[in-house]
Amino acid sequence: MSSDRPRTPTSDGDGPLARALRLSAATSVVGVIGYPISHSLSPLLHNTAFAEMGLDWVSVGFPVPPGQAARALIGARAMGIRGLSVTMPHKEEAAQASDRCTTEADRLHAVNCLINEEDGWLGDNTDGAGLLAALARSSRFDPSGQRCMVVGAGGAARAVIAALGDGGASEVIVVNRTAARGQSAAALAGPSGRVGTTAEASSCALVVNATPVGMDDVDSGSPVWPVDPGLLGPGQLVVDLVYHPPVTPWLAAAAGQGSITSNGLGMLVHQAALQIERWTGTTAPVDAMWAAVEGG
């Protein structure tokens, strides 16, 4: 027999249940802002955090339709939220809604991050470094002297291009449609960065796939590959930028031929990682936070 009866919740020692009774009018919010947003991991990862570092914040999703970012930077500051990460369609507006922008940001015109200051939103952007932290945990990768190809040119790949080029990679090739974007893009790796083929693949110790190309089903009969499959092998480094699914068809052939795979779950967890650090100046348990989105 069911009851209509409001059920009175239970203690979970330090669960989320009992986190979630101890927030207050007091409570420090950030946010993620995104469209749609429903699907993020951003605030499991922020409160995890919060949670392992004992402080009294929480996140969560604020769904903000393309065109409307400046217009919610206004009301969330007029609201004090300490900080928001900034997913699409909004990292280009968000870097022209800031009062300011970090070096990064400023080069890569686009925004993942903001940390509401005394003065104003302070814009930056963690992803390219979050990507890097990922690779150096999971593979100990180092691009330093290292052939790179990135795939792409949009805010993503430009961000993984920028990190390459920070990161003192011998070569940043990119390979994108448009030869100009492309141009562009190889810029903000510096010297290193050119714009090349897909062909130079075979001989790259990383290669990055920053587009949706590649999610295609491999049983469609001509499957469509952002590089060859048959360019890669052992000895090389494959990312998928995607990570839904974890394992793509592209990422599946690619291990095929002996690469060492990877998706962009590990940038998800460490461009968040360093968004916490910005905001708090403590640094973030990774470990947990890691242990969170696998479901540990």
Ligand code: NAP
Given for the second form:
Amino acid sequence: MSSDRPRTPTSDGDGPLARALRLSAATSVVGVIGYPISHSLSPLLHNTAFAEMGLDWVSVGFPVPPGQAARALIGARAMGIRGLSVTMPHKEEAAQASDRCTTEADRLHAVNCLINEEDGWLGDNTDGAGLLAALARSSRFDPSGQRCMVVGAGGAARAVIAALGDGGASEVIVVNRTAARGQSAAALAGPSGRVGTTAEASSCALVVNATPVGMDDVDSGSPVWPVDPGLLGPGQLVVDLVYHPPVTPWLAAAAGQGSITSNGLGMLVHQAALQIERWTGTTAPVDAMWAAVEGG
Ligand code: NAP
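And the form predicted together with this ligand, for comparison with the form predicted on its own?
Every component of the complex follows; first up is the chain already shown.
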């Protein structure tokens, strides 16, 4: 019913409402598939970029239940959806359902970005490149020749491990609760990847936590850390892929040791920026995207 109501004139100039009311049958549509999806910041990031770029494109969230990604791709292609961002729990199913995959997505068996090409869906993965782009921008970090540690071996860790190997890290040390998963994740970095222990953290230029561990409040008793903050210090870049809260207790402890710290917001922004570039062929306005999620 509400969609049949006449539109109310707005006075917000070129604000989001004015822009939304300009959507038409010619507007290009992209979206994010996941479940649940209502919390996703991806549409905000994409729509900020489209507005800044002056493109008649729009991004929306599609709640696709588990096991339904392949069907969603068929429907989305039939409707001419230009691209899809893919989040939990669909990254692996999207890789299987893609008509083709980039080398990156093939290697990870995970797709976070789908591009609707003439011959079908091209599956890509921008997660690892997104984190490295974020660290280059915020801390001028270049993995080339550096010893790095990644704690975790899940989807996010695997993308980061592969990107560090590609980026020329001298060593990518992987630490994971389940040894076999750690071993197969370390192999993604090629010859520089190996399994190790957190005791080696003090010799690493970069330490990344890609697990949910380290969210405990320090005052709550004996906290469980991904890496003992006592092993971290000045000159090291310490990253927690979690971004809510913006400063996890582990990141705060690492900062207290003098390390440079960064949360996962940069990875989120830059993986979305790379998606925009894959879809539109144009450089994404990263500063505006950052401002949107930082509330600036
Ligand atoms: P995932 O595939 O489920 O992997 C989780 C990883 O954490 C596995 O290596 C798992 O070890 C380990 N783990 C879980 N609970 C643990 C515990 N209690 N003790 C020790 N290890 C534990 O998850 P994911 O998608 O990779 O996400 C990992 C983290 O990255 C999450 O915090 C997520 O919010 C964050 N993330 C951030 C972004 C971003 O854009 N910033 C994107 C994706 C994910 P086992 O192998 O032993 O199970």
